[in-house]
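Quick heads-up: it's one chain on its own, the form predicted alone, in structure tokens.
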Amino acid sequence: MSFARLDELGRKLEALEHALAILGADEATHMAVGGGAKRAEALSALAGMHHRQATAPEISDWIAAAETEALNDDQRLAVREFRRQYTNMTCLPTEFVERQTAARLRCEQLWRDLRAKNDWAGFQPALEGIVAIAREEAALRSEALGLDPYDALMEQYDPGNRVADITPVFTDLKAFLRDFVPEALAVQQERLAKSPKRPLSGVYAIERQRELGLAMMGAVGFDLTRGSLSVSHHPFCGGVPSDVRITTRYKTSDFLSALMGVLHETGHALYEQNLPEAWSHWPLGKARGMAVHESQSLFVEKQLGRNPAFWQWALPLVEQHLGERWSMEEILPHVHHVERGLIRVDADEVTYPLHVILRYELEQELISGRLAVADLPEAWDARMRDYLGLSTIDNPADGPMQDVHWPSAAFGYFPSYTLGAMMAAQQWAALSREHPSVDDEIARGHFETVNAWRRDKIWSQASRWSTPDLLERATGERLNAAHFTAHLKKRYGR
């Protein structure tokens, strides 16, 4: 039976899944300095025997047997997607999956060391030999999809994504934020103005944010025998479902930095806690992709961290670990903070689309060749003086060197963010409609309206539907930005 041959091969791949993942989120946290070398050896022989296998030309036979067996619906939309991972494995040969890890992989350990230097003279010959792997992969990928380049990027990440349909929200949004970000900031100015705000204190020790931070993943659903917090250059999350690495790093002199970063990986980790056990080691049973993953996470750090009714339950743990009281009126004005900033990660949710859309753009132009590597700096520099009004023409640190993505190869993947927090802002505002009550429950500190809602739609999903069949499914209609604008104009706006 060709279905039990799939079955069987599955579990093998997961296997070598399970060692890939747990490895690398290691080499990101534990990893001593010098084992860079050999842990990219190893990772890099561990994806060839990976897509070996994955590849295999026999499996396509499988597959075609497959879809002609008595099937019952779960197990006919696993072969689908089956078939849809194989057509996008088999366009990538083997020798260049191992050379892409190892490069990707020592590009990584490079950018590390070099960000912390403010090094980009250093990093450009490595980030260049990323970009020419990436162009590379795109042509691959494209001609055995059929779909332009950057397209085809976009599809290991999201199916279905298409710049087409992405460029006009984007720009669509870009358009509303040049208008909104300024009259965000004049409206907190006015409040800062009735009532300044309350500095914070400074002194927040790393281990009691730690301890902050593990007390509210276990409040909003993580399973804490099934994963961990660690600490990294770059918060992540990663491992595998029964056993999920997430990281944050930390300030000292300011406690919500890091708590929203536990808070937006937390709500990766519940996705991937969450997703159906028995088909674990099928494609189906994996996360739908990237903006499903994001709307996950942003729905966590967003909807539930940023709300008024979570800090009502949040304040008395605050004070538990940290030894500090706020009031509400104390807290928000930081929780709400808008301000025009380098760095992503830290943006706020009104400026953050922003950082995507610069990023969605400039990928773009470096994956077609209209934009080299050696003008990186000079491009980030006009984009963020002209969306944001700043700049980091001195500061490469801070401008194309600020994320993993690129040195990891990762391009296609930015456009994920800002459509994960419109799906984010899209399922709330339906998860609001079915249970009007839901604020309430989340100021007495329970979740699990929340999660039951986000189980049953989502979560045990996994990948049965395209993205924008789930959303549907989930919400009643398809992508609508609408609900992401009405969100920022009524949490920020006047």
The other form holds:
Number of protein chains: 2
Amino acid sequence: MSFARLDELGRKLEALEHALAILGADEATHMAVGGGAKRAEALSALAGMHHRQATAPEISDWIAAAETEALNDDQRLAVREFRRQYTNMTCLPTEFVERQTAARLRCEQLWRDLRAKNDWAGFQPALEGIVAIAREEAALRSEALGLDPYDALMEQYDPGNRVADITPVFTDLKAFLRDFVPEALAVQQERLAKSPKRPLSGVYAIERQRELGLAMMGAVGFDLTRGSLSVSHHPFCGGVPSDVRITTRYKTSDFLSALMGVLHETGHALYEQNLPEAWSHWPLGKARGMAVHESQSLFVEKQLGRNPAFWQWALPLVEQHLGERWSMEEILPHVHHVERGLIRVDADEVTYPLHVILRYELEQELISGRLAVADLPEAWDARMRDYLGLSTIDNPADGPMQDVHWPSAAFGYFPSYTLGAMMAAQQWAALSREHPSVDDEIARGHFETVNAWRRDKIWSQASRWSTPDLLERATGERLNAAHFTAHLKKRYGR
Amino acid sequence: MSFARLDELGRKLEALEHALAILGADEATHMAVGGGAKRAEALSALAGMHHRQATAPEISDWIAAAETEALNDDQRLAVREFRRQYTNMTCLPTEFVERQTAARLRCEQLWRDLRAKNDWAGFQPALEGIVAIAREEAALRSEALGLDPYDALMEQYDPGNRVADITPVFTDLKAFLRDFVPEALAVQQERLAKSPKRPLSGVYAIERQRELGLAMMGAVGFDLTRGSLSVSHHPFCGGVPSDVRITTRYKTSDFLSALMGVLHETGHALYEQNLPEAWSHWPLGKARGMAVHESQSLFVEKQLGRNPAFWQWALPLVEQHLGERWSMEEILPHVHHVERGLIRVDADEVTYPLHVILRYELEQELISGRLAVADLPEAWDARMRDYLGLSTIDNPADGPMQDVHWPSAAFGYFPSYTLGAMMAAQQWAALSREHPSVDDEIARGHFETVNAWRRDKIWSQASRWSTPDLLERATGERLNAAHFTAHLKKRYGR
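Cool, the form predicted alone is there; where's the form predicted together with another copy of the chain?
Entire complex below, previous chain first.
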């Protein structure tokens, strides 16, 4: 039976993915610094074995045969996802993948060096090479999938996401934020004029912050017997569903920075920990995509973690672990701080979408060829001034050179961040329609209702549905910016 | 060129060995407890891939062809070790390996359960099964290698070790220890009668013990950029040469137990860290075997770490980290404590060899069939009374059930421990002949001379020579018990 062959293949690939995931997390947390070169060799060889095994020509026959076999519903969906994975992994010729990998590694190295030197002129030729290759990739994927080029790139990250659906939603959101950012800043200023911000004391011992983080992780549903919290330079969620490795980084001057990072990664972790165990060796059993994943992390960080109800419950926990008493009026200005800035990863939830929309627009123009890399600094600056009133023309390091995505040839990924934020708000709206007293539960530290809803609607569904269909089944409607804008108005408006 | 094929195979196997080693160390140190089942699946699948790739039939042709190619000296030795590895991995039929693996897993589980219950009667049939399989294994290896059955088992752990060479040395050692153990105990008693032992204060914070351990590791040569120290239930040295993971376990009541464990594992780590990097993907580049490895760990733990000169340097370090001042007269009775006991792993360096010789004698009789498993408790008890004056007849849990080696079907391994202790003493004797002032250097915390000698004679040699030849090239003579007995007499005698 061909399905049995696919099932067995899935188990072999799962073992290699397990090794790659744990070795990857280990590299950022526990590896000795001198172990890097051999680790890179090992990861590259294991990734090669995975790729060879996952793309073997006979798999195509197994899938075709399995599609005609008598299978139950889960198995039929599993075959569909085996096909999607196989198509996505084989639609690029080996010659192309090798060329792209080499160009990407060179461009990333150059980027690390030249961003620090604010040297756009040195960087531009390398990025031109990457964009040329990305156009080739988009064309190859487009042909294999029968999608428009940019849609074909997004399809890797979020099956079913299309420009035709996303652009109108982003356009509405952009129009809203143009007016709303000034309003939110004015509201903030008025509040601060009435009562000035209480500064953080800045003496937050790392071990105590860690204990507080663990207490909150456990409370919101992280299974501490199937995961752990470590330290790394950049926070991430890695590992495998049975052993999810999340990390944060601590500043003794500020406990909120690490804590919000922990809540964000806990959101990713809850999704991984609650995927259906029996499907863990099938592509069907994996998380649906980057936007849905981001919706889960942002749900915990923004919809729960910056919700005033959450802080009613959390403040005594902060006092218990850090020995510092805060009132709601004192903590919320920290949790809800809004500020126009140049850097996407430092942005708050009000301004963040404008950073993403800017990149979404520019990268479509780069892929289509309407925009040349040489003109990117000016195009970036013009939009940055338009959307956020800031200029980057003398500062490309904090303009088009700020993210690793483009040097890494990851075009089509950026929209996932804001789609995730919007989907999280839409999920919260649906959940609180069904459970009107959910804020009261959160204020008492009860997350069972919230998690039961998410387990049922999102986590247990794994990759059964496309990204838009998953959202619609969970919330009763297609992506609708109104939920996100209502959320922002409620939290940051007049 | 066939050698190039072997070289490439070596790189693939090294990547899988890297994954197996790091995942193995991670399991004991950082893995979430609930991650065990999936980790076991992944390790088993990866080990299967390694075995399949390492034993592919075409490798036999590559080796044969490479043996006729024009190669340099290193490459010729590399081919010899490729052949040794291939022969050792392929001399057991797959049917046998599967049967043995299943029996071993069953027997180990049973052992864990029944040892706790002191239930020999329940355990005996499982061990009978294992011994029957071990006899089969010895016969298969004997035929493939042209060695006597027990020699063929030892050959897996220490190439070149033979009963004909070891038994006379062990016989001398046993005769010496029969008289010397009572003498060492009498000497100890006389000293304690004159000045009673100063008890340990028992308030040794784990973090401080860890810092002391790291300071000593670094001082004796552990490269902290290519390795780390963690905590695990049983201390071990794992990982890969570029990232050696050693562990210990802490008791707040006693700092010497963790510290001596750290020094022991540091000895293993120094060997791994100093193997020739360029050969890391060849069997030739690996450590020679278990006895040589144990000689390196015992060299650091016993020849350095229990040397009074070492403590002249170490006591101020202890004071600095633990805030406790000890004199030489106070610390040495702890470091040189001798006691007759039932448990091998708790034994001191004077009594330990008798535990090993007992097992070496009994396991040869089990393999040859001269001893039946049913008669093992009495045979064990008789030797235990003879060698150490202790009885285990009512206590098989601390008699023939005390070690995991036999339930794991690892016959031929035990002699490595005492061979390692003797080789360490012989290395120390050669080193201090060549460098008569080495004790003065150690007393000042200088380990460069010691490590330069070991790097030159042992570490850099990797698997160039058989175990006996490596020792002879390093020390100028074959294994000679006189160095070990002289060492014991000097440290523990009148």
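Since this is a predicted model, take the numbers as computed values, not measurements. Residue numbers count along the first chain shown, from 1. If you superpose the two forms and keep the largest set of C-alpha atoms that fall within 1.5 Å, you have the rigid core.
Visitor: For residue 81, decide whether the Cα shift between the two forms is 2 Å or greater, given a superposition on the rigid core.
Guide: It does not, since the residue 81 C-alpha is displaced less than 2 Å between the two forms after the core fit.
Visitor: If we fit on the core, is the Cα of residue 325 displaced 2 Å or more between the two forms?
Guide: For residue 325, whose C-alpha is compared between the two forms after core superposition, the shift is less than 2 Å.
Visitor: How about residue 400 - superposed on the rigid core, does its CA move between the two forms by 2 Å or more?
Guide: For residue 400, whose C-alpha is compared between the two forms after core superposition, the shift is 2 Å or more.
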